[in-house]
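Just one chain follows, in the form predicted on its own, and it is written as structure tokens.
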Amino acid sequence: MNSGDTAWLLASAALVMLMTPGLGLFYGGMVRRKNVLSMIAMSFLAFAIVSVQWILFGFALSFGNDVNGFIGFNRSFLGLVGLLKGSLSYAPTVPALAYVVFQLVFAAITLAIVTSAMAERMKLSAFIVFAILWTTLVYDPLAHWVWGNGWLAKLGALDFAGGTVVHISSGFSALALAFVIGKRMGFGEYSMEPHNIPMTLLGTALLWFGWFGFNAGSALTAGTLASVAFVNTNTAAAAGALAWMFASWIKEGKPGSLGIASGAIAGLVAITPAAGFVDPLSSIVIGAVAGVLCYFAMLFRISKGIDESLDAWAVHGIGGLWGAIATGIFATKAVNDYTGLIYGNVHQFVVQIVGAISAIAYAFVVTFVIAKILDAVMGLRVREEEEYVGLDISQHGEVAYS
């Protein structure tokens, strides 16, 4: 056991926890004022639901003994009864529960990202059931594939902090859910402008801050690797913010603040899988490409009339896909024990593509099936009159602004 590693991992878990309410503010500012409480509340609920699910059986499914490469299981992990003392092979220098809670906050933020596709139209009761099923059937298997010694880990796929497990899964799941739940009333017919961009900018600041724990904490030790990941994280976020700003400035004539915030998130998403494998110069390229790529993905989504309302697919899905591939391009032994395409390692590049495509297909298909079944059994959407008055009143009996 190392006290420095333990302190850093617990602090990182606290930083990542802050990202979930931060995401609530990020999303809340982008919806109309009649739905802001609903949007923020779903992030809080996501954290609460996953916190219980993870303790009961989520961690066991993700990090238990490998079962055919697909899922994990360990009876002593259920309820964490066998983890009160000692450490795990995943993180041998820290107490087992420190690693458990660090992974818990990752699962929570991933579910919260998916709420992008539910904005302003999903029943709270349906969200609760969806949350339990999605975390169990989509997130936990993917976490096992990559981090729990599942088939992608054995194949050699690299994902330092969750480009595949967190961002590809949530982004493409949001797209699948958007197809099932359908467009908001009036989408494409009249303006649905963000009601409070300063709130979104505050959420961005909290996400950027928390992301240092997200990526640098994934080193699992307080040392050189954490320091490299920390610097890469900040650098890619800055490059992404600048790239989206300039791209939108050229195309639209004005550098919107919402674009700067979205670009920063795009850069953070893309560097997530690569943070502990690439150098700072590569992180500039990764972040900048993400800013431009995610901006045009958003424009594509709008042009096709897809109401994936708050762009989890464009930013997290496409950003995570680029980040996974970029890891296979820019990984260097100067940082870690792996090399990418630019150093002649074609195999790693191919493995990254296989891992990303597999995650996309699994997350999209399983989420689509979950949503279809729930829609048939209990209905996903609120009634038209409830959507008209807003989910704050219809689902919570509250208003954000008197």
Contents of the next structure:
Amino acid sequence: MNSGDTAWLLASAALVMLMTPGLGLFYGGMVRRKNVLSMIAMSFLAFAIVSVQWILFGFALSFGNDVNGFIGFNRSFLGLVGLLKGSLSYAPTVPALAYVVFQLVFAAITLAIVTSAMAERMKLSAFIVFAILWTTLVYDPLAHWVWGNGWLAKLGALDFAGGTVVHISSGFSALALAFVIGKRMGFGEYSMEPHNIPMTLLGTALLWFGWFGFNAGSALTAGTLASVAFVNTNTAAAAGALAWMFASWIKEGKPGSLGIASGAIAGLVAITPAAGFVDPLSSIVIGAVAGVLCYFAMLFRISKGIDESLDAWAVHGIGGLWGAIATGIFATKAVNDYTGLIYGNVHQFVVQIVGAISAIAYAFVVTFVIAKILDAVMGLRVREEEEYVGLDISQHGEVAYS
Amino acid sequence: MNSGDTAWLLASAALVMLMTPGLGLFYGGMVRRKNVLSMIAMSFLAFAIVSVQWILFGFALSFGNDVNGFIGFNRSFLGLVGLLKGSLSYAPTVPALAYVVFQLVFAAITLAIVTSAMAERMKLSAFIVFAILWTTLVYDPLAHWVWGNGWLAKLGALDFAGGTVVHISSGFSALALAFVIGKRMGFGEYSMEPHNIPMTLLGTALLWFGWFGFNAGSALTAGTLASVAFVNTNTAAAAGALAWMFASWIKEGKPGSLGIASGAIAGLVAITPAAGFVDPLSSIVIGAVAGVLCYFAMLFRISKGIDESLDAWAVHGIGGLWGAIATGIFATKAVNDYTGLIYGNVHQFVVQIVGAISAIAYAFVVTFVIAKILDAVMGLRVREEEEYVGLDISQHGEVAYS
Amino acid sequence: MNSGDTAWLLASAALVMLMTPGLGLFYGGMVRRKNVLSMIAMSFLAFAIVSVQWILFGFALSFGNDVNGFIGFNRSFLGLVGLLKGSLSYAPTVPALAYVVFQLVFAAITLAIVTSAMAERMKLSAFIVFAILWTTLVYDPLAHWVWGNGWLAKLGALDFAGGTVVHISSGFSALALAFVIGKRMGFGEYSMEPHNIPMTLLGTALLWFGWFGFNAGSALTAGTLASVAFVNTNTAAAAGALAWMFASWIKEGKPGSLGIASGAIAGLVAITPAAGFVDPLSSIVIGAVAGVLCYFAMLFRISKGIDESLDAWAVHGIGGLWGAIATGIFATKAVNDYTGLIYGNVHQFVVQIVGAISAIAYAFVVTFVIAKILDAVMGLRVREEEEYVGLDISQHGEVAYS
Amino acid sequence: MRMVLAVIRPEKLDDVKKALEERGFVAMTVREVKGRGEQKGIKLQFRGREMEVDLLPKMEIYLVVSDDKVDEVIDVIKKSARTGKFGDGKIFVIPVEKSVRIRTGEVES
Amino acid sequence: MRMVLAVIRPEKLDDVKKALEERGFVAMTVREVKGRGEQKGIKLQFRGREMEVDLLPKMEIYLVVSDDKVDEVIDVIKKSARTGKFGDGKIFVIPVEKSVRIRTGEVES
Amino acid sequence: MRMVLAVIRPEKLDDVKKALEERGFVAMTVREVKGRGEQKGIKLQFRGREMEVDLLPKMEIYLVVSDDKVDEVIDVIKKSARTGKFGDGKIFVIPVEKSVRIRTGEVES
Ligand SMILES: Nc1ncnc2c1ncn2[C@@H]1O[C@H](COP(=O)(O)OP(=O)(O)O)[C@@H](O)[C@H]1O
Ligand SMILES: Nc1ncnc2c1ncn2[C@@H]1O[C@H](COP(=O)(O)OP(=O)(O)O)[C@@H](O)[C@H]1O
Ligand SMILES: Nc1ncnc2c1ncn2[C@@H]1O[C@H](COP(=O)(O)OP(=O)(O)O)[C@@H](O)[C@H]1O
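Next block, the form predicted in complex with the partner chain, ref. the form predicted on its own:
Shown next: the complete complex, the earlier chain at its head.
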């Protein structure tokens, strides 16, 4: 056991934890004033629900002994009773529980990202049930596939910090959910402007800050690999912010501060799977492409009239997809043991695409089914009057500002 | 000396530091618009005043050589002049100053919690004098009793990260102060709605984030104990949030986002003394009970017409009390060297209760006396017109939003 | 390589990164509602632009092999291609990239501080060009002089964490820029009240929090030196906050919460160069003097009708100057290898003044020239109507709150 | 028809609303304003510059009612908004010529 | 001259603005208010205390126009603000005696 | 009695207040609004959708005064709020039938 590695992993877990409420603020600033509490509360609840689920059985499903490549299971992991002492082979230099909680905060934010598609219309009770089902049926298997010695791991798919597990899965799940839950009342008819952009920028700051734990923490040690991941993370975020800014400047005449923020997030998403495999110059490319790509994905979504309201699909889904592929392009031995397409490794490139597509298909389909069933059983949406008065009043009995 | 432990303790100290302004935002969002700066400023000032006091003599009083079990003293600790090099026996693997500043941030937030009872009516000058007296006469002795080899330490009372020293003491002191300072004008007559709930939720996020430093940092090393404490902290917070949510959902028909936030804080408070002694499954129980208990404590306080305005008593006082007792119930050798009631250790259970009751009595009585004297000498409250126009204008000459 | 040191340096880099958006909020709360996004966006952009510049060539210019004492250069540092493995002599116990990114976040915030003088009137396009030029022509050389074995380093000037490189340079650059860009429309004629003081207080909290990484991280190791720097940082911030509060209380009749915040920043600035050289009692003096001095510097600036709008000069410039000198006064062998004036070391005192004055002259003159050229070539200011409707609409096409 | 426009203490809004409701006056519009009456305000300093922030937060509430209800509404507000101290506020009566319900197009005058 | 004062759904502001613009009514003043019509509101709980938050966010918009334009303005607003559900809002017409343009001092009445 | 209602530049509020005060007009009510005059606004883009944010922040200020003071108040506002550029604002005069001081019940008309 290494105290430096442990210090870094615990600090990273704390950083990643902050990302979930950070995301709540990021999203909360973009909805209308009457729904801001609902939006932030869903992030808090995503975190709380997954925190309990993970302790009880989520970790066992994701990181227990492999069962047919699809799911994990390990009795002694239930309730963490067998993990109070010692280490796991996943991270031999740190206490088992440090690894458990580091993984927990990833599971939590992934669910929180999906709330994008629930904005301003999801029933609180339905959200709670959805949360438990989704994290168990979508997140846990995917985490197992890639990180828990599941079939994608065996295939050799690379995902340093969760481009596939976290971002592709949440982004495409949000898309599926958006189709099932339907548009907000008035979507496309009248404008629904963000009620508090500084709140969104604050959320962006907390996300960027926390992302250092997300990516550099995923080295699971405090050394050269963590440092590379740290630099790559920051570089891609910066490149993404600038790229989105210039793209929207050219296309719309003015660069919104929301675009700068969204571009940073796009860059962060895209570098996530690649952070420990590529060099800083590649990170500039990865981030900049992400900024432009996600911007156009957003425009595409809007042009199709799809109300995936806060662009989890455009930014996390598409950004994560690009990142997964980019890892297969830019991976270099100068940083880690793997090479990508530019070093002639076609195999890695193909594996990355297989991994990404499998995750997209699985996340989209399972989410769609969960959402359809829930909609039939209990209804996903609030009633029309409730949507009209806003979810803060109708779901929480509160008014955000007075 | 261990660089990993030091890295973790310094990071933890920074995390805990952030809790004090985080508390300022948590409280600030719950007061009316005209008092928000006053509320946040009191947290900043609590931090600043204790920072200086601690350096000059507070640390010496708390952690100096024991004097009759009641207080500490050590000449070379004054001004920290004798602590620039080397370690202390309290934390042998880290520099002395790292330990000093880690303890400093605890002392600061404890005082900040007490400002709950001062909300929207305390005179700034009186607060400053109160701050110096309270931290010296209430906090320093209590810290000494429990952590500085004082009488409670000798008795064997367990308090991993400050359930007694921080939360019981601040919560019951707030209650005492509320009795002396009296209700806000119009309390009980008209509603005083929180002016900015997103601000309170942001504060909650920062508190939760910082609490990892609070509890896991209290291991004073970066290893298994810190990891257990980290997991327990998060688990109890999540359980508390969910429990308060469901309790208020049942009782009031709707679960407010403020309830989710308050429940998380209640869970965090309750796990504080227990974090390094219990296992994660017990943490679920501890957190969930805290969520329900503190919720009912709050309802009780309101029903009695007591204007302990922001519920330091209900959440920190009662939550801390429950945590102290719970430590005596759930402590397990699987985690640390101690056992609790469920393992047949009645003694520990009794000691915990003795410790908690002593702290309650001491904090309540001394705070009551300090407040009475200050009220007689300089007056605790602003004038009626000042309260009417708000403390931001009357105490600070500022308007928060324009 | 030491994992504890690495953990601390990475954590510190993350903390310092948060300071830049923190500064954006600090500044953003102080401008009018119509310019808040522009203000925050400039901080984000400062961070993004410097992030890319630093990776490409900024680090090479600052920390490459010394060229005539004035600038650095090292081919293999370009794009960081030669830094992916191994350590640098600057910080032998941590990976090279950890050092690179730690220095990056310093470069970024320095530029962000300068935006004080651009508040509510700078054209976005001009800011972007300015940013690239300023960081390359002003920051990189200064960083080289002091930290990259440049002429000031050889002279023996002490600057622990950037009093000269960061604060003097940004503060006096802001002053130069203020002269070139001119006053805001209506400055001095009608009041321009801060639109959201809680936002500024939140920014202050994030700055204070991040500053632990700034100063204690600058020890580059996790040990006694970092711990001393941590304690000194906190102490000076507290003393600064209290000193400014009392000074403004006496002079204006009421102590604003903005004064408490500004005083904390002043204390933090002043302790920056001294944090690893002085003891905690000296930190009280350094912080308290900074609080009073910067307060009067601000009053002086206002009385002269200079629209250096958010007081980068008064707080960072003058605070940094005082800190540089104070390092030459209070440095003590009890903490580090250097002594100051009070221990009879006149030489150090003189060297500090030489260093500070050189930095002032260089930063002021070069910034002045850059600004004049840019103003002639592309214009620094927005048009009058754009200033009237606010930069959020005119530069970003957005409205902050709706 | 008349518009009864009252500027009251923010803290009294709930009481006024409840009192009006009890007498059957449900429809109303409310907004936050700042104001001052005859007495002079409070001085305030900021960052070295003195300014007056003597405008204090108030609530403005208006009800458009038929002419025969005006006195009753005034009476209800007067009673429910009163504390007897400075700052209790004022009520103004403004003529309204016509009122149209958007949903139905119904016109009253 | 008359002031046409309408309280409408916030979401309809853009439509109303556009519709007015098309007919040449550019000048206007807008603000956020809270209000309720005849139908009663929604109950709300907070931290153990029940309160009514039945005032819902609305937009108030007013245009001062010459007497002969009043009906046209009413008509435009009525059409563009309508959804047919409760909460569509109301329009009030208030007499204005005089209007002064500050920039030029020009008086209309 | 008349209500003098002015929509002015936010930056001019202090000047206007001070000028009114000097002439003895202390009582007033103020609020933030958005508005536009005859000139058209500014276009704005957000996240791929174009919209008009041509309503700019303004301050609305009103004073209820006796009829013989109306011209004086208009005059003071006109002078103190003027910059000579577009956006200086407008003053409207609205009849008020009655005013009641809540504290005392005192009625003026
Ligand atoms: N003549 C007036 N014109 C416009 N607003 C007024 C006038 N008189 C009072 N107000 C409004 O009413 C509020 C309360 O008036 P105030 O004078 O405080 O009540 P009281 O006269 O009972 O002390 C003021 O803050 C202001 O907003
Ligand atoms: N009599 C009234 N006096 C003042 N404001 C009114 C009155 N009637 C309606 N309003 C305002 O108009 C808004 C919309 O009215 P509402 O009754 O919801 O429309 P509808 O009658 O079509 O349902 C209300 O929220 C309120 O602000
Ligand atoms: N006819 C009107 N009806 C309602 N509000 C108006 C009208 N004319 C002007 N305003 C208000 O006055 C403000 C200032 O008017 P503006 O036209 O900008 O002044 P100027 O005519 O001097 O340029 C506008 O923003 C709007 O709020």
